[in-house]
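Presented as structure tokens, the chain that follows is alone, the form predicted alone.
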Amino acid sequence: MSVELLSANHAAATAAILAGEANREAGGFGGGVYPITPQTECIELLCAHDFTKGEVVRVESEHSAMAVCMGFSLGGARTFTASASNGLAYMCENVFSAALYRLPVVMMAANRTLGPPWNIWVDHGDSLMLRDSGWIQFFCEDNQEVLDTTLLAFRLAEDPRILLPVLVNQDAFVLSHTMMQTDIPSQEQVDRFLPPLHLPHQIGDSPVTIGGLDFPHETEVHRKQHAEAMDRVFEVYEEVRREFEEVFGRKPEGPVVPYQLEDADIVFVSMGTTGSTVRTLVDRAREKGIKAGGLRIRIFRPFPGEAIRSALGGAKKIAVLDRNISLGLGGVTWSELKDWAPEGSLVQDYMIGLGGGDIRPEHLESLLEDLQKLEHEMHPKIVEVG
């Protein structure tokens, strides 16, 4: 194992080498990619490696990197790509086609804005977009987080239990550029945690058609098959923590990750980078006797309900913070929190840093005072911070 001083795009690539080469002995690495801010330097990266045995496809477009990715997955190749914002959406169709033909892709999502208007910054809308779509999905707090998940998404991907495609999502620039030092582990430790992928359904000699037609019955035995390893999720994700932790000497956050919710009345939820800045909001509350807590989400699909609500405790003030809009509704977030909150606590939506604005401090404690004053729950309100 070694420190590097690296990109969250270069610890997701790194990730990925180290993957696609522990599978050499078996189908190999193969991956369809397309560039896109800011998540070009990840395949830049990717492209400039020589695999022992597959390859990296240059394509035309964000839909065709997908399909590449399903067809090597189908052959037996452990399969990634990387995309954002209005590439995800291209790619929309086959993002649901991987996960319908259940194939262990791993992809980066590098979170920006959707457009238009263009905005290159960071925004969870992309990814969150896809929440239906039967990817298992991540967020990462840091560079390390950004590799250690790009490894065991693989590991978790391809476990004949779940059989399902992964995203791991990192806030665009905040990390995608940020560099940071990062433990990264040697070829022989990767080898060890992935085993060769022997995928059950995958293409061999003999002809066979993949995605015919379904008749009404069919589709919902392979819908409830899709729901079933969706809930086995969590029971297999622990299993691969603790072998992550054996082999790395690291052991990787929950879905959930508390921070100070032993007694705390007031939480703030979040995802991604913002965990970060959640801490020290809650540090300097508590230096006033504020009884503050945070809650980072770190697996948002399946969605933690049972560890939202166990974490939570007796909190009688939620803040959850959104780096995204569901126009109509609100933030995505709050709406899929709120029926796991503890029975009569307020529960406040608050969207900020939308189009990427610096979610600091300053703001939170801003939104601190707000939700004190608060007596019951109110709209969900657009924070201005850009």
The other form holds:
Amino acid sequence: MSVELLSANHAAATAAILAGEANREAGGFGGGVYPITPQTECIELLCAHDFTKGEVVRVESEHSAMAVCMGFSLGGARTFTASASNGLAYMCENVFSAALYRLPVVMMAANRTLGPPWNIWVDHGDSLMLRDSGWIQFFCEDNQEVLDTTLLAFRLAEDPRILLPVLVNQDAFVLSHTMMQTDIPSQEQVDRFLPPLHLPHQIGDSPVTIGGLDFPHETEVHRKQHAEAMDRVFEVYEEVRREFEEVFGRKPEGPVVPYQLEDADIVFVSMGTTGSTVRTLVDRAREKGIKAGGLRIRIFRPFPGEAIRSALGGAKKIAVLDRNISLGLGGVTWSELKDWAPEGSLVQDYMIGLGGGDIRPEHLESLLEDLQKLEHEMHPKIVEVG
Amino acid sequence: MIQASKGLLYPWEKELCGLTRFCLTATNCGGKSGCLPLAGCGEGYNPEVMTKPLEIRVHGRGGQGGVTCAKLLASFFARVGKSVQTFGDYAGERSGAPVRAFTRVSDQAITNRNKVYEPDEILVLDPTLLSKEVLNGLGEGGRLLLNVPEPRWEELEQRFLRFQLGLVDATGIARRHRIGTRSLVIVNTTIAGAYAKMAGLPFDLVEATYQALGFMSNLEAAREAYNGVQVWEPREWPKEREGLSPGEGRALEKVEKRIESLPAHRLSPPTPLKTGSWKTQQPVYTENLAPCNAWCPAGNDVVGFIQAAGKGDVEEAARILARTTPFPGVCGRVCPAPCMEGCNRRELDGAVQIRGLERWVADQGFDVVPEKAVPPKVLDFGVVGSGPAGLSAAYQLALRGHRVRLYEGEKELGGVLRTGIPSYRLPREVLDREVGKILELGVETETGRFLRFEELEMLARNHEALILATGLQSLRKLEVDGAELEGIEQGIGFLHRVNLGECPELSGHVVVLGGGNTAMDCARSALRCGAERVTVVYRRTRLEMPAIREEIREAEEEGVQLLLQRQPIGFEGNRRIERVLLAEVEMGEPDESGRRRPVVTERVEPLACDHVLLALGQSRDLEVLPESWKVHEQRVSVHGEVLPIFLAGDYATGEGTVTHAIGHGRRAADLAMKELGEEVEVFERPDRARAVPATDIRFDHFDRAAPTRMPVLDPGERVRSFEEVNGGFSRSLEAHRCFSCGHCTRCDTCLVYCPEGIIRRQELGYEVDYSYCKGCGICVEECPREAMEMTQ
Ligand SMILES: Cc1cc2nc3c(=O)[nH]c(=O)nc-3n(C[C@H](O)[C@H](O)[C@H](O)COP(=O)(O)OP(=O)(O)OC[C@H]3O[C@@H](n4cnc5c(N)ncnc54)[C@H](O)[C@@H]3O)c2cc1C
Ligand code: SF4
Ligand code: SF4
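Now the other one: the form predicted together with its partner chain, given that the block above is the form predicted alone.
Shown next: the complete complex, the earlier chain at its head.
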């Protein structure tokens, strides 16, 4: 175990390398990669690693990158790739395929605004575009969380009760290019945490057809199995968290991360790095006697509705900070969360930091003022901070 | 104990040994290893406990390394156990754009992920960035470190009285230490040294950090900055803040609140951005010296003629050559081609075959001798000796419109070109054609008489200036027993006879003594005159043989045998030569010329032979000059008075090649004209050190292509006649292999790579729109042939 100054890009790659090596006695590591800002540093580090077994294949597009990952995964390799923004859009078809094949692929997305016009900064719209693709999705708040989540993502994905791909999201630049001291576990620890992968539908030497024609009645069954696997995620995740703590000595956060929620009237809901800004806001508000609280959604798929409902308790006003926009509707998180808010509460959507503007505590303070004045919900609002 | 605000407890947050808050090894070493690499925890440098996080902002330009600079600062603090965070403010623009980077340092876990708006410290990597905006948020007493050249220090020192100010010429230091690329000096590692000094960090810490990050090659620059940074404490300190430390003073500053209340949405229309205002340096198109041009002793514009030939303008190529040499057809055949030794393409896949191209251009037969100039005053020159030096001098003088009279001892003109170099290497038509061109300029000739003593004195009186280009007339002899035997003769004499047409019949075994061009020509001519077997005997090894490489190869192909490391110590025979006695030679220590000294041993063996040709070297003959003439620095003086008499070619220098003789003849002509009052630029051989080095050529822009080969006659056929051995190129394709070092070819690379898209084609060359050029230097970096550079 060592502590190093790492960017979150490198944190993700480091975790993938450790996880890949942990599978050296079985199918090794596999990955198809294609660079895109702001993910490039991650795959550069990955490409520089000489795996004991397996390899990183540099391909000509994101679509092929995921295709290569699927091949590796079906062959029993522990599989990882990374992308962002329009790269994910181009990969989209195979993103669905990986999930529908029930392959435990892990992907890092350095969330970046979709273009054109071109913008390289953070926005969660790229990964949220894939919310219906059948992948599990995590949103991280700091470098260590990126490393830890990537490691546990493999464990979760490969659990025979789950067998689903996992997307580990990190904010472009705010995480991807920011260096902080990060604890890198030893290979021996990771070996203990991640046993060799045994995929039940792993292909062997004799030819088989995978993903042939599904008749309607078969599709119904497959979708049901997929949905049930999603339903088991939170339960399995609890086990994984505990085992993670046993091996690494720290416990990853749950699907939602509450802050000062016990008695909160006003709650700010966020995903990703905005969570830390929300905590600053809550501290400042509480100094003024306002009962504010924060809730960060860490697992977005499956959607942790129950956990949100119980965390929100008796909150009266809820501000959902959406760093994304579903055009023609509003923020994606807001639209999903509404149904789980306490009865009679006011849920206001603020789409803030679209295109990567720096969301500062002062911005949130003005939202708090706005929220305090509100008597009923307004149309989702776009807040400019850029 | 630090409370992590979100439940996760990082290992470095544990107080493991009680000496430092942030243990980097988690080994509970008790301060013996790891986390404080300087002198162990608690000893040596002891980082202060921080009352609040330290926030640093770095301003630079894309490419200068601002982001790495911020990382370096973070690494300094990480090494002494602080929690750090560092990141850049990334933008779509590339090099040259203003870039900011940030570092936070704290005793607590850092959770703030905003940019730094109220820094405690600011570093400015580029003086042109110094504006009010850059200083935004820096409170009074804050730390400000600027990279500026020394002449501006005095002014700046007066401008920032309220900050702790540091000034350092990081660019100057980094440039001296050659940190950066061809187009850009990288200052980050240098200024970080200055920062360490200002922040009170020990230099060991800088060294340990650079060691860990692999920056040791930049350490000396950092040290120079560490020692050289000038620091002023704040000099204006408001009364109400007395007693406060600078950091605390800053906290009192009121920050302007930028946040507008909702829902007053702003609509910010895009503003036109003149990126030209970012630049600190700008690209210009230049012409740099190509190595071939620097290496050609005749001073030919090699790159010029090859590029013209490559474009299909052969006449222009011939014209370019005609400016400097009357002998492209000769040099294109017999020159040892030093230009090709210098050629940068050697480093990729073999030198451009310049000699072959020169020949090809000459053989196309364009009549391109320049127009004769009309001089302000027609001068009268005498030139003695019609070798390449004398003819080159006559050519240049005649082109300038002067009267030239050429005196030659032989019946025909050409010097060694006619009497020494055999026609299978240099057909006489080629020589005659090129000599003829010179004569067409009106050069008068007087041949058939070797001039000496008073005849020379008379010439000096009859002409306004005299050029002596009489070559190397003294032949080295071998003073050993039997040297007078019949069948032993000077090679030069033999070649003279061969070349003037009285082909001597030879038979049996011919031994040639020597290792230069004369020896090779003797050997190959001997074969052509009927010798059954020819052996070249040389004292040293093959490597030391002065003959042109190709000549040795071709001789061997034809059946000439080399007997190396043998010294002739005597001849034996009955009236006529029968045997030469050869002693074995061992190679000893190098002598002054760098060649290993031959050490003659006692081991002697006879070599039976029928004929011996001596090719042991020549030297100049000063005996023929009038007694009163004293030669000094290639000039003649009488009783201390320097006469307008100039030595040229081998007679002056002994350099021993045709191309040297051509260049030197031209120089002598220039000097003579200048002496007589004509305005001329005297030809100087360019300084080879100034030529574009191969490391500045972007090989990746060029496809690999092997040198073009010439057709050659079959060796068996060659020895039967004096027909030319080499066939020459049939096309000028080889010209396309030339990189055009240092000379723009309008290849559009700069235009394609410019990220701003503001380089435009002009009729000749390109135009850069400097109002948008941000000075990134990418065009210069990408130019395949170093035909651009950045200027301040
Ligand atoms: C056999 C041989 C082969 C060579 N091969 C090559 C080669 O392949 N490539 C290469 O680059 N170099 C070669 N060299 C060297 C090259 O030829 C000489 O360096 C070059 O010719 C020197 O030119 P120059 O004009 O100084 O002298 P020269 O060519 O020697 O010309 C001097 C001229 O002055 C005349 N002269 C001398 N004294 C008098 C006088 N008192 N009165 C009137 N006229 C006089 C001579 O007759 C002669 O014509 C070779 C030399 C020899 C001998
Ligand atoms: S004269 Fe010789 S050195 Fe000069 S360009 Fe020609 S071949 Fe090259
Ligand atoms: S590549 Fe062309 S310009 Fe460069 S040294 Fe060779 S011949 Fe000269």
